[in-house]
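In structure tokens, one chain follows: the form predicted alone.
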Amino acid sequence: MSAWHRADGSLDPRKVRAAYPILATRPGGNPLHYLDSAATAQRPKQVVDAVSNFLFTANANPHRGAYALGTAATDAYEGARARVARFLNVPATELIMLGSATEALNLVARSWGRANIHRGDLIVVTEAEHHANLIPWQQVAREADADIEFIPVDDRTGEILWDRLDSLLKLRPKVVALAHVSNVLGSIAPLAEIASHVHAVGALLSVDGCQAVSNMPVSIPELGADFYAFSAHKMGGLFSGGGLWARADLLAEMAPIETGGDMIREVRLRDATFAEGTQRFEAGTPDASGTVALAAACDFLDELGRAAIHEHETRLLARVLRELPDALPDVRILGTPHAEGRAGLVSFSSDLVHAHDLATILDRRGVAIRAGHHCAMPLHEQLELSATARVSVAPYTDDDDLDALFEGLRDARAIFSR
């Protein structure tokens, strides 16, 4: 094992906070315990010297300089792209650099969406989708006059109802859209389990993998997906930044829906014909820097070990789950109520104490946590709850980031007891 490991094999989360700096800082005069990482990660400092390496080094565009400095850009580049793609356990070729999972989700759906869903066709969704990988597929069921149904959730805890799919897909439907890991419920989708019904009935799956990639392991080729989308600022990479993975042969199939630069192979006055492959998907200037920060990113994460960062994330999650109670009576937990279900977060809320005015309250004992809709209003609706409370982990979070938020919440829960 590592540096960052105890002698048993375990992530010694004191060892990885080391490599933040931004954690020894006290924002507000308190030490920072920080627990949105669900949001976005926190960076350390072998990403951030990654980028300032490239800027110092090989600062200039890729695909374009007839030069070393433009050469070394390119190679930079393209590494970057195959680091992240052997992360992901798929072809390079198949892998598109994007500045967001939100491009890239909308991007499947404005593409392979615009040219497959027709009139009378059907999209299956969650209850529970992100508004990222809702709402192009509301737009693509306008534009064509196709259908949406939705994978219900249970009305108490939120928790999606997998065993309904069988009746929707009944239906034929022509997609599923759903996330690997809800950014709301935490809960891990049984994805392999659901590409095999799904394909079967010949439909395709698209995931937004936004909350897996950097909580525990992930190999696509494992899952069943047919489109993967996920965010770089999520995985300790810079804000810009992520990718969509597809399968060649649909890749092969679909329009890009941006045009310009480095994206063609001939342009002439009246007309256009494009590169092949992932290339004609990233029109204009790529974000290198953005993508070698990814790249370092993923080096880190696997040099922590996803299945090690997935037991500690584990441990804590099943802390939070047997404590909330606790500091908050009336505490009501979104999502399964087994921390082995759950990768990364834990979403909640209380009659007590508002979720906003929980954050506040935490915020003056330097605890960070999100607290709204988290980009899912149409599943805070179904639950009745304006807002929820959400506590996030990652590699460096430890056991005193969780001191200090349930002594805030029995703060919180004092102060509106009164």
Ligand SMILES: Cc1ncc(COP(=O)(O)O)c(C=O)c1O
Contents of the next structure:
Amino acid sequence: MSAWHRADGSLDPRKVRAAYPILATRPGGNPLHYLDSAATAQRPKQVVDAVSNFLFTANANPHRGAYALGTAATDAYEGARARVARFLNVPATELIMLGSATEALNLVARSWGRANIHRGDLIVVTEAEHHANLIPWQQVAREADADIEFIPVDDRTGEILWDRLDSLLKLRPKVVALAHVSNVLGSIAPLAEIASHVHAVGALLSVDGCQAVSNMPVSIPELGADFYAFSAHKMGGLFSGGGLWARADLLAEMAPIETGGDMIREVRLRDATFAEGTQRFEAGTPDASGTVALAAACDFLDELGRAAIHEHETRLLARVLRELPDALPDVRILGTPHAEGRAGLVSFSSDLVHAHDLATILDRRGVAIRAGHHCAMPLHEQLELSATARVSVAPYTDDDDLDALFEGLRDARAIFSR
Ligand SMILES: Cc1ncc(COP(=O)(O)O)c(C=O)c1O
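How about the form predicted in complex with the named molecule, since we already have the form predicted alone?
Full assembly next; the chain just shown is listed first.
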């Protein structure tokens, strides 16, 4: 048993909450019930302490200073990269540290994509993708005069119809890009199975792992992906930070899309050669504090235990799925009706109460949920919804948060039933 667990090994959110000072604040005068961790997670004290320790004891420009403090900064940055790599079970030499998942997904499309997607080639994505995993491919397709096809979703639930993938694969795409966990549906993609089908036709699989890495155990080699992107601020790290794992042979062939300091081998007035490995994708001063924070976030998530986090969150999601239809009788729940097969979130809509009204009414009780299209406008259009409400959970979410959610939903129902 640890400081964060019950005697039976399960996560005790009351203990976990002590690590998050913000949860004791009262924005708007109400106790905070933060149910928007899928947008950005709250930061544990351990992460902020690690950043201040780095900035107060090892702050210098990494990879540059020929003095002891510079070496300390380089060691802290590279040590943090190694820690994040261990978290994902990949070699540090294959892990590019970037400013966000958006940067990582753009890097895949603009580096690998531009070099490998040509006129008439096909890119496959799902209809449910976050804009960050859709627009970069739209751009590549437009520039190359290539095509994009979409794995469709069920019109009612939004569930991705994976059984349609094989017919798209017969068209021989060059790449299939999709989310490990959809940020609207919450459903976990059966990646290993998808990867074997994608690879059988010689295509690559690029995965957006933003909503997976903090909610469940993720070991990249077991997934069969060729690229895997993730975001620090969804994991308890800072707003800056994130990364891309790329298969070693792909990484070796990829050209940088940003150039400047720190990514070069030699520069002459009319040309330059670039550094080997991950360094040539990290132009300019690296985000050392963001990476140190991300490593501390990985430490903390591992201290809590990712299997225990997933179990805890699955129990909370099961309660949300079970009680939503009572609270809002006309509710339309997106994604799988089962908590198993989900990670971290549930989105829903109601004809009685618009998602934005719901969020406003809930805010009166200090309940923070997300309302909108969640950067997945095409999915919402497909479902003929202008917006959905999204409840997302984290290791620090407890049943009091859900009690407040359901009380607020009943308020909303009473107001709009008048
Ligand atoms: C599935 C998914 N992909 C990509 C992103 C973008 O991540 P970042 O904020 O790190 O750019 C998000 C964040 O909203 C997301 O949920």
